[in-house]
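Next up: just one chain, as structure tokens, the form predicted alone.
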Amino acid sequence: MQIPFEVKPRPDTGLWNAKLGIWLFLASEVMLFGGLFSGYVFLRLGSSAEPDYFWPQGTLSVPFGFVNTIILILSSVFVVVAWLQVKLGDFRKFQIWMGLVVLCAVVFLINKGFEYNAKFHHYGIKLSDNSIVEGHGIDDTIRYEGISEVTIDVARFNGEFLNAVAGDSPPQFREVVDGKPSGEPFELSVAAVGRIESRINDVARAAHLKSVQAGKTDLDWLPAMGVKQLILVAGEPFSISLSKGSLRKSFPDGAKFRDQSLLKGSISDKTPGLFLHAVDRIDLRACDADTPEESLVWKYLGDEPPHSGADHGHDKHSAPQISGEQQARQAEKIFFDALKEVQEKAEQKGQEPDFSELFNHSVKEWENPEGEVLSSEPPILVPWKDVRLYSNFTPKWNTYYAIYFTLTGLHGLHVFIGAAVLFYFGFCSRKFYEKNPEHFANRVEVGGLFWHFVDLVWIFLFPILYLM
């Protein structure tokens, strides 16, 4: 059956159905991205009202973003040329130009993948005095020792903490009944908890049935009446070693896992804090210390944990070749010499020194007025009590990255879908072209319109994310 206006224009609009449909769809996309862009701009403009929050700037590579912009602009040109070849009846040249469009999309997504990967491996630590350090190679391993008591949630227990137990032999546990260890020692597992739950519930259910028969209650047995928690004691104290980020909550005297298992123990001296292998930026703009010298950053910079010989995932080609203490002294020289330079320039001009830019300063490399280039990548070991927040550069770290990943991720999805559709037209639709060239050309035009929209979105994304 022939569908009206499938290829020929409608008399009322002058457009054929698919073209009218794509414009309506793109109108809804404009509202979606328009709302996201507006939200970003309002948050960006309003960030200056927060005294202890500074909008990240210069964290994205402008040259990298510019290259991706050129790639998408070229792809828009290529898709027009590809459509023109269809109209001229040269399917082979159409495939060549459409292949270039898809290639541009693939290169764009690969570049974006490299950019994402850099954010996933760049970390920040916010200390308790609101000073911030950023760098690479984080180690949030935490070890609890002397664990002798475990409280588990029967319904949620998945044995997660058992995978973190240090040592070759798993600990043996006994059940606590009326405040005292009871029964034979057993090896803890999900199955063992299930057996204990069944045994306790069977006893409780039988007692409840007797109450019903005696007329003391008329309620039927409900699952909610069963055992909720189990308290277990270990035959011998044991230790666990794991990433603190995998815990639901960490306490000085214990740890709670995501399955609600609560372990009581103390943090080992072998894992005294959060370790960042190479600091490249120090931010003191919101620091509570009276002077930069009194900030916690300078107190802990250069410290290394007892297990500092371990691999912390840092790039070995750029890892410091001198001790952490020497690196810290070099970083201090870079920072405070730059501070002195700002003061001297302000005095020469008779102005008050402006430290806003300096207090968010890279200590990785700096050139002094004499032309000497100083470089530093010091480690830092922050005690857990002074760690307020730590994360890689993902939505958890701040609002900027939440919006960055939302906007670029959504745009990347559009690029992927658009490239898949254009690839189908270019390399899987020859029979469609041979059957009805005009209809096929219309479909390519619709795909091209969507691709132009995807490129236009990036034209807006690039300045507001990379340049603002």
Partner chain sequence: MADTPEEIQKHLKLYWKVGIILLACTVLTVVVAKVTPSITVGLLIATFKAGLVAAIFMHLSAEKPMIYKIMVYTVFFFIGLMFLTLLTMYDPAVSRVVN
The other form holds:
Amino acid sequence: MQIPFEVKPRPDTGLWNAKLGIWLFLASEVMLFGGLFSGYVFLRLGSSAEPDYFWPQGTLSVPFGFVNTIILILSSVFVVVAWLQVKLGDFRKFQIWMGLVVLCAVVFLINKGFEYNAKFHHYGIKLSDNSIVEGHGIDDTIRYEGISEVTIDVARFNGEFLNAVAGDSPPQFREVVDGKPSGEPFELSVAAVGRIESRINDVARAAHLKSVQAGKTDLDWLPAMGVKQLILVAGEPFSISLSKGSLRKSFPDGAKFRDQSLLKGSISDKTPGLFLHAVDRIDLRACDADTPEESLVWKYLGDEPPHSGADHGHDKHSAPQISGEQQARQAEKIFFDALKEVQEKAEQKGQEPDFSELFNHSVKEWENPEGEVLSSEPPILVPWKDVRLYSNFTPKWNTYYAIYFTLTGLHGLHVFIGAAVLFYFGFCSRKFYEKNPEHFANRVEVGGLFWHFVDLVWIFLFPILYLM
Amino acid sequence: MGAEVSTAEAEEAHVHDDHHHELPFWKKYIFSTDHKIIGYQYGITALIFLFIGFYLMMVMRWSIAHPDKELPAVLAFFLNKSWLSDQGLVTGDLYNMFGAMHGTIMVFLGIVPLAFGAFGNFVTPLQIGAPDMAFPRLNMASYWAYYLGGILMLASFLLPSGAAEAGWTMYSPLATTAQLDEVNLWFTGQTFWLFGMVCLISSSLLGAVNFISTIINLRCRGMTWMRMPFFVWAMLVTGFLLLLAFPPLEVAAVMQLMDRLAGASFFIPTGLNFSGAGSVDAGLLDVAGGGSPLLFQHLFWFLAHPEVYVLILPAIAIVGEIIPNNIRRPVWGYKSMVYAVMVLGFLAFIVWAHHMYLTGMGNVVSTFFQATTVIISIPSVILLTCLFISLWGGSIRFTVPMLWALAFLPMFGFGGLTGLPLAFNLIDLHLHDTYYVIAHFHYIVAPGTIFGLFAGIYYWFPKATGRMMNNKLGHLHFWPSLIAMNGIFLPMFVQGMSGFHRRWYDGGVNYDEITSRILFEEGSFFANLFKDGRAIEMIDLNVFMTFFVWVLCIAQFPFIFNFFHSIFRGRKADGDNPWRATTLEWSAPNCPPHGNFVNEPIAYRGPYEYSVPGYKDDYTPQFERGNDGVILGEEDPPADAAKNAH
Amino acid sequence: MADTPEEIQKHLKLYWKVGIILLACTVLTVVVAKVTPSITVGLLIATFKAGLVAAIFMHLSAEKPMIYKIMVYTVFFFIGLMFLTLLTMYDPAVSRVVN
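Could the form predicted in complex with the partner chain be given as well, to go with the form predicted alone?
Every component of the complex follows; first up is the chain already shown.
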């Protein structure tokens, strides 16, 4: 059986099937990216209505985006040229141009990879007064000491907190029954929890069966009647040390793991807070404090953690010739000098001062007044209680990066699939070409249409994400 | 003409040689590219999902009617027992889970695949005289994407978290924060739901591309636009609805996935304090905020309102095929119906925010959507009116498919007309999220669409299998179903107007003020009949409705038996055209072979030429030349061009 | 689409010309963004570029009416999606941000 109009166009519509199909598909793609663009506009305009949210602008590397735009435009030209070569019947030249298209796609994706990687290694911290600092080299190790009581969610327990236990010997636990430790000490594991669970449930089930026999109820034993939580006590208090990011929640007096295990203990003095090695940007636009001087940033900038066991071995970015504290005070002085300057200028002109540029301030660009070239990126140590949010520059950090990763990620997926299809046409379809060159030209045209659409989307992505 | 036929026959014989004998079972029935086989696959999978969705609903209705009674063993048998409370009752979580999955399964896995996937696939190419869909392999891919989506949805029931439980609309932030207490967020029902949706959406998109291309490009000789059966028109419009409306939901699903898995806050506003009823993670969420819950609702309803028409149009179209066939006269106002369905397809895209009156949109926008919503009722009413007027003066044959089709008309009318009050901003404030809304849209999709689909199954069964379905069993299926459907949904209007909220899992026992409203006074006739003279309250309707759910359940057994029995043992169909119908699918042999037609299908006339004066029979098929048949568009005979092409 | 070799050569030249215009426009966008923070100008240039790609590379300038119908239909709803959602945020009657 042969489907009609696979190669020649249908006379009354003037279209062959695949051409109609790809345009319909592109129509749905328009709506797909339309949905994302509408999300972008909604979030961006919505953010302007929120007092403490500022849409990040110009945070991406324009050269990267520029080069990628050029690459995609060139590949778009190459793909039509390749298609014309098929029409001219020159398969060799077609392969060369198609090879260039695929090469462009690969370079585009590698570029993208570098860009993503840079974002993954750049961190931001939002303080409790909504001040924001950004920089490199984070250390979010947190250590809890004096843990003796552990509450376990029986259904979810997976033993993950045992991996974080500091020291060599695993702690021994005893069950707590009616508020008192009872039974033999044992080593905690998933299997051990299972044994305790079935022991408790066996007793409860037997009691239930008795009440069934006594005619008090006719219900079968149901899982909801079983034990849900276990409270355990360690023989000797122990410590845990781990990255705060791997915790579900941390409290001053305890930590909760992803499997809902709750450990009671106190945060060690060795890890008083979140440490960022090199701050390169300070943003006080959303700061709650009455004046910029009162921002918590200045209080903590330059602090360094006491050297703990976990933190040894870590070297600073560049060998410091002056202390972090000195760098911090320098940065602060420069900041407020500039602030004054803005105020004075505004006074001369009789206008309200515009701090917006200043408060969104890049530490790197500041010159050292002594003319010395020292590390101008001070460290910061934010006590845990003052950390509202911290993250690398991933969707978690703010909605801008969320939409950036979603848009470019979906676009990258399109690039990847398009390139794979074009590669297949270019280098695995010789036989098909020889059998039916006209049909093959149609296929290349369809692939090309998709590729142009991918280019077209990027043409919009470049200005809205990189430039504006 | 004679010469043409013989070439076609020769080609067909050639086709037989090529394809028919050597295909192994798995290639013919599992990974098939034949549109009819794919139609069967869609149909059977979708019917199974319809029954699963029905089961979920039975559990929910039990909880509503008897919140203090243990779940009966026949329902509890299929349940994971750890979902029940320690008294064997349905818990709120379980109810939420089943509510969300009932909606999802019925809409995305049951009705759309049955209406669009199964009937669309089986009937459309036959009706336009095409040998297959334009992209047969894409067709197969779209079925398997649907299958994968269905598997993901079902698999989510087996996860420790259970399936999704944030309503079938999955509004954020509720959906984003649900099941956050699980260890691995990738393996939660909510996340599986989103992945499942991405598969289902991709499936529908591929299907839509295929349908539209097929209808535009593969019509046979003489099948001009205005000779297309109404069913094909409806499929074309449905295809466009799916094509353009589904991508925004895909975006929404991807964004919600980012929110759940990558910690983004697309739909989470700043400073959201998570009270987390029953959760152990109460407190400020560890996210950036700055997102907008409204954005999700926009993207969701941009799909979901057109989706409503995706649900109903195929059913109207099936009814539109069955009615002229069984009244033996042309459908009244064919062209009006075609234009109406096009207008419907257009307007369906600009009414979505009427689901969002309560979100605090601006007045101007509310007014705009209120106006478009009222306007969209006009084409719907045109369709219904044309079908009703067609009945006038016809000689009606009360066959089983016709019974379903006839029942469809008033049921759809009920659902549609009760929707009008909801279109108004002001009234919607009162009725929003009550059982009134439930009754309104269930009247459209349950006794509406599903009746239409049953009609279609009975109608095209002989074409697919060569055998008729049993008539008596058909009656036994139809009458109890009709009564039970109304028994279930009519009282919901009353309850809804008195303020019953749709999410009360205990049927409202904890809401004295509303549930104690009196329906029948103490000592009145009904009170004496049912409650020993005590007054019948609103809440007592729950028991009444749940009773009819069981009736409806039992009424489906004759159908299941009939369906399988008739495939093998049914009465042989009386020729290729047992209903004496006019459209092209009846010119193909029963159980059409790969490639569909033995003779080249040619449309000589319009689709519904019944009782044409001057003809011996009371029907003149499209494929019958007669003495007045014309092949329109003969100046570009597409069939010849196709032949030249190879 | 043209099928004789001469016409194809003509198209080849056109495609390269368009490619050069597109590259020039990209440089222009970056320059404009340095000079003025205006969003409109950037979007206008992008729209122009997109129009060139669609019209020349994707042959929309001489396509069949059926494709035009499909695309017009799509673009209409695209615009609806972009603007109607925004209107819910701004109420023209009160002309202030509502949410």
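Here the rigid core means the biggest group of C-alpha atoms that line up within 1.5 Å when the two forms are laid on top of each other. A quick note: this is a predicted structure, and the numbers were derived from the prediction, not measured. Residue numbers count along the first chain shown, from 1.
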{"property": "Large Cα shift (2 Å or above) at F114 between the two forms, core-fitted", "result": "no"}
